[in-house]
Structure formats: C-alpha cells, structure tokens
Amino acid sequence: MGNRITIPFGSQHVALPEPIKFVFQTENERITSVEVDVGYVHRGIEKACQTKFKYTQVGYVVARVCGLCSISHTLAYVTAVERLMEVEVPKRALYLRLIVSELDRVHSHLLAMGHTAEVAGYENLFMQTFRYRETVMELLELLTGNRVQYDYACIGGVNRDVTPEVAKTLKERLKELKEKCLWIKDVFENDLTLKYRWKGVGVVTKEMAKEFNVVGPPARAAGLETDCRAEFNYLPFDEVGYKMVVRKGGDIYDRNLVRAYEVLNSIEMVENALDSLPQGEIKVPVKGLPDGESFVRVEAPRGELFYYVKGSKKLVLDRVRIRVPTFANIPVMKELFIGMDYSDVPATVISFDPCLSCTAR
C-alpha cells in the first residue's frame, strides 16, 4: 500500500486565485480520484435577469459576469434578443462589435499565457506578457471609454463611434503590438525549458474532447476542429480574414500556442476590420418588446458562451439561461486528473484558463 494523502486544491490557491475547490486523493502523489465543487461565488445573476431588471438593461447586468470577457456576454444577450425581434444590425457596428471583441480576446489570452508561464516558475514571462497586455487594454479603453466591462454593445447595435483618430491610434499601436506578440510566440513555442515542461502533460486526445464536449482552445489544442465565429453566423469574422487555429498535442504545451496564433490572428482580424470598416449607422432604434424564444452561441476567449432567452411581450423576460466555457470543460479536466502526478495540476489547472466568475456568476 503507498502513501495516501488527501489534498484540497482551491478554493484559493496561489496559482488560482478562483473559487473552485478540487479534492484530490493520491497515492504516492498519484491522483486516484477527485471532486470538484464550483459553486463558492454564486450570485443569482439569471434571476435578477428575470424579475429585476428590463429586457433594455439586462445587457448592462450580463457583462457584470466576468469582468475579462464582459463584451462576449453582452454581445450573446444582444444578439439573441435582436434575433428574436428581428433586429437588423447596421454593418458598422457589427464590425465595430468584432473589433471590440477581437481585441478582448487578445488581452484574455494573453493573461492566460502569462499566468502559465507564471506557474511554470518564468516569472519574466510572465511579466513580458502582462505587460503586453497593458497595450490591449489601452486600446479597450481608448475604444470603449473603459479597461474592463465596456458596456459596448446594445441592442441595435453599439454605445460608441470609432472616430477617425482613435482608428490611426489603435492601427499604429497593433502595429507594435504584433511585433511583440511575435516575440511571445517564438518563446512560448521555441523555449526549450517550456517544451520540456508541458509538452505531453496534461493530455487531452481528440476522442476525449469529442465525448466531453470540450470547448475553446483546449478542443482545438486537440484537433477539434470548433470555433463559433466559423459555426455560427453571428460577426463578419470571415469577411476580415479569420483563420481556425488547430493543434492535435492536446497537452499544456499546445494549448498555449493555440493561444498564441489566435492572438496574432485576432490582431490581424482588427487591423482588417478598421481597413474596411463600412460607413453608415452604429445604432437602430427598437421598438416592440421580445415574445418567443430565441438562443445564440458565441466564442468567448475561453469558448462556447450560449444564450438562451424568452420572452413574452413584456419588458421583463421569463427566462435568461447562460452556459459558459469553463463549466463545459470541468468534467474532461476531472478526468484528466485520474492518474496524474499532483505536481502537473497547477500547470494543467492554469492551461484550460478556467472562470468561475462565469461559472458560478
């Protein structure tokens, strides 16, 4: 009989500083069974949704989500809800939603990146990348008027013009900021103290991914070929050059380099959008009130972010029902652990980017 230890991973932990909990029971520091509990900061975000607040305004509660990927939830509200009404869009500001959008997926990836380099124990990684970073959310703020949750989508369209300068602004600063990205890439891909780190560590095969419907750069780190921006017509990502990023490692190491490209294609997506950015209206006037139901799924930096909404000509709706990424991931991250040295588990942790800001909302 080897040696059994029990050891609570979470619900703080100094490579997570989440509110998720894993219990795991090792022998010999082997993993042989684990729980998980995800529910610490639930904050009844669905239901204040449904009874406080008007279908207008529910938009401004969702981004209150998650304060990385706040433009992902307003948008999926937004969209469902115009779906629903029949809402036409004008095209500037559905690309003004893609920029917006594109650029929160950059600096998410980025602090993912760098909070993996960080467990990794490369701390000058890590502060390289936060401090790449730092240029994206300039950008956000100098867009949007804030660093985090924008407010910038509504329902018709967008809260804010790009004036003519904030556009030669953003396009020279992603400039320098694709010079730095490239950089980090080489790095995260080339170093071979990282390689030798994460390469085969924290496996997931692309049968896993397929039985436990993984979502976002983990499936696509293992070769699932998902992404809603090429599923689901939501943002005209295919007329701005985007391009699906697919590995087939499944491990930490691949996970971070779907990251990576994802970051310089999104750059390259904004610098396009911009270029071509159509001139018109940012905003339609809404009239009615929603009756029916309606669903939408957009790809938030972490992954599949669904929406569900139903109304019934009222200004209150009966139901707002949200599924977000790192609840899809959960289980193949529970059974990733059977069987692997306590020691991988921060690492592998810190990889799926997990949000329980979102999960447990």
Contents of the next structure:
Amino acid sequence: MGNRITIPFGSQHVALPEPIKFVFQTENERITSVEVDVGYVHRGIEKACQTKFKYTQVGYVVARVCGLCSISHTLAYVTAVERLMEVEVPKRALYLRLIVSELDRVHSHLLAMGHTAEVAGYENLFMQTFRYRETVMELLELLTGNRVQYDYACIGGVNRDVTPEVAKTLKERLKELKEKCLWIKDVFENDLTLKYRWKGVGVVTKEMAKEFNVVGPPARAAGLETDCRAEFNYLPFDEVGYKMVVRKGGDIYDRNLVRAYEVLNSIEMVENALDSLPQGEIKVPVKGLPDGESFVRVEAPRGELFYYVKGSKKLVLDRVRIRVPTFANIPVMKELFIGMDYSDVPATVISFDPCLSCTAR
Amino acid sequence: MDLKKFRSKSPWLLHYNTGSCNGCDIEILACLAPKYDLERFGILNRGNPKQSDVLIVTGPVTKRARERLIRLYLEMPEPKVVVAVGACACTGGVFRHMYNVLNGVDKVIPVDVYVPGCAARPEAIIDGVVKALEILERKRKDFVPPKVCKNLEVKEPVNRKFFLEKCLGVKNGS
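The structure above corresponds to the form predicted on its own; please give the structure of the form predicted in complex with the partner chain next.
Once more the chain from above appears, this time first in line as the rest of the complex follows.
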C-alpha cells in the first residue's frame, strides 16, 4: 500500500500536439488503472458528408479528417465511389496515386519517429529527423502543389500530372533522401542509449496483438503479418516491389524500426513506380450517380483504414462510415498501461503514433 | 533584471489544438524544426500557460474544446496575444456550421493575428508570429497593471481548523 495519486495526462500537454485525455491512477509511480477520453476534436464530419456535401465534394472534405494521412482518406473514399460506379481508372493515375501515398507514408513515419525521440529526451535526433523530413515535404509540394493537404486524388483519376522535369528532380532528391533515411535507420537500430531507453518498454506480444486486433506498425512490430497493401487490391503495389516488414519484439524500439524499414521500402517503391510510369490519360469523366454500397480497406501510415459508402441514386450519399487505425489501437494501449511506470507513458503513447483527429472525426 | 523587458525578446509559445486536422499542427512543428527555425526569434515552445506570452490556436473550436480554450486563455499572464492559424481557426473553414463546431476562434476569445491557409504555410506562420510580437510589444507599453488593494486588516489569526468548526457547526472529531 503506497501513495495513491491521480495524474491527469492531457487534454493539453507538452508531449502531445493533440487533445487526448488520460486519467491515470498510480500507486508508487506504478499505474493501476487508466481512463481514456478522445472526444475533444469531434467535428461531425460523417454527418456533414451525408447532409451538406455532394458526393463529388466529399473527397475533399474527408481529406480534412486528418492532415497527416489526408491522401489515404481521399484515396479510400475515391476508390469506394469508383467501385460503386464501376469506373475504370487509368493505369497512370493509379501509379501517381501510389507515388503520393507512399511519399505521404515517408513523411508521416519520419514525423512519428522524430516525435518519439523528442518525447524520450533526444532533442537533437528530433531536429535531425525533421530536417530530413523537409525533403519529402518539398517533393510533395513539387508534385501536388501543397505541403499538407494535397487534394490529389479525385473520382476518376488524379488532379495533376507529373511532368518529365519533375520526375527527374524527384528521382535525384529521392536518392539523397535515401542516404539520409539509411542514416536515421542506423541511429535508431544501433544507438546504445536508445536501446537502453526503448527495449522492453511497452511490449505488445503477438497474442495481445491478435486478441485486441492491433493494426499498422505496432502489429507488424509484434510479429503479426497484417498489411492492407498485401491483402486488399486497391493500388498496384506488387508491381513496384512491395515488401512486408515484420519484427518480433513488439516494444517501442521495434515499432520505430518497423517504421524506419518501411520508409526505405516506400522510397524504393516510389523510385520503381517513377521508372515504370505508364503513359496515357490521368483522368476519366464520370457519369451517373452512386447506387448501392461498397467498402474499401486502405493502409494509411498508421494502419488499416476502413471506408463504407452507401448511395441511392442521389447527389448526397446515404452513409459514409470511417473506421480509423488509432481507434483500433486504443484498447491495447489501455491494457498496456496497467502495471507500467508512469515515466514510460509519454514515449509509449507517442510510439503508437495516435491520431486523434482521425479517431474523433 | 526586469522581466518585462525580456518578454518580447524571448516570448514563449503555447500551442493548443481545438479540433483541427493536424495539418496546421505539423506545420507549427515544422516551424520549430531546423529549416524554418522559429527559435531564432528567441521563441520557445512550452506547454505551460502560466509562462506563455503567445497562444497559437489551430482548428475550429469544438464545443468540448471551448471550455479548455477559455481556461488556457485566462491562465496566461497579461499582456498576451492570440494567433489563429489556418482557415479553420479564422472562420471555421470546411467545418463551418457543422453541428459540433463554433466556427472561428474569435467566437470564443479575442484574436490578434489571423493566419489564413489550408494548411497554413510555415512562412505564413512565421510572419504571423512576428506580427504578433509587435502587437505584444505595443500591448506591453500600453499595459496598465491592476491596482493593488490595500492590505486587509486581519483582526484575528486565521486558524483553518477553527474556521471549519465555525462553518460546519461541529467540533472536529465528534
């Protein structure tokens, strides 16, 4: 029987850029119970998609669900509507979508890794990671015209073509970026202090991952082979050299390493896609109204993103349901915290890379 | 050493997300990172409202975030400036008139600088913060400190235990 203290973590906290609230009950710095509250950023997007916006506009609204994985949301919605209306998307548009979504994954993973480093106290590593992330942001700006909200995919194709000059610059800068990412991977893999800090902290075992249905990099770090890019056919990933990254540890260290390896794999995929970019149209005209229902699973940077779309020959859709990766990861987070030291909490929370804007919508 | 003098030389930031899509948040993080480097103005990002001078708000104000935002604003010491970053924080943006949203930040607290854009570019955010620092300087010069009341004469020493007994009408322990 020790000192019992209630510690609120959030909704406004130094380590978190987003409002999430945990209330920890601790006993001698060891957590005995925890409550999670994620509803601070609920805006009512699903309702607005069903009442305010036409089905052609919804793609741009759901991009604003989350700024980090905006292309994944648009991609999922657009794919769902295309399947509903039986639109044949040109091959070139699919390749361009693949390039942007993989570059998006690179920047999101680098941000997550850098943020984990900062929360664990490695300010310099955070700064270095962010400096290298800027290269990807510049590439995305070159390709799509904006740094964060791309609005790149639209129903029937993509909004903007890539010129040969841009493709050439992309290839040159990607080579540069690859070396930097190799250096980052090296630091995250071999640095002794990082290993001491992160190995064996916040362990998700394979059984736990199965039981709680963990998705994304945390699941792959725990040895669970789950990735929508391999399971669901929405973009030609197998043509550009996709490899699944699986590790066994399940701790913070392994989660970061999964991200580091995926970054390298993504850069490789973008290079291959640029080399074998098919010629032709980037957009096809779409006629008619959506009728029926369809669902799509997309691998966002954080894990599986699920979209369900239902229409009945009207301009406004009947139902848009969004299930996001962080929502699937919260139960296991809650389970992990019990019995953990309070000092490990910020690093563990950030290593899951929670995205509350997605979760609360 | 005069604290007032250094407040505009080394202002501290408080960043609160009232329901944005993280787009502007990561741009603010990018501002603090080496390429754009907001820290060259002496600015540090700290999470403590009681030590901050500049409040950066991103996103439309959701109904639950409203209370927190007002509380953070009131906890900050005077003089203070508020910067609304992004189209959503300025007017509500794409989330305008959704059922859980109170549109812009200026519906809840007074805003000094508006930075438009979806998402706001880091250059624009830096411009906005620099403008906010000018406003902070002006506010500091015009600032009239609240008058200190005359010390109350304490007739008898305050005894908490005695006070509670008097209030509750029971003797402690009985």
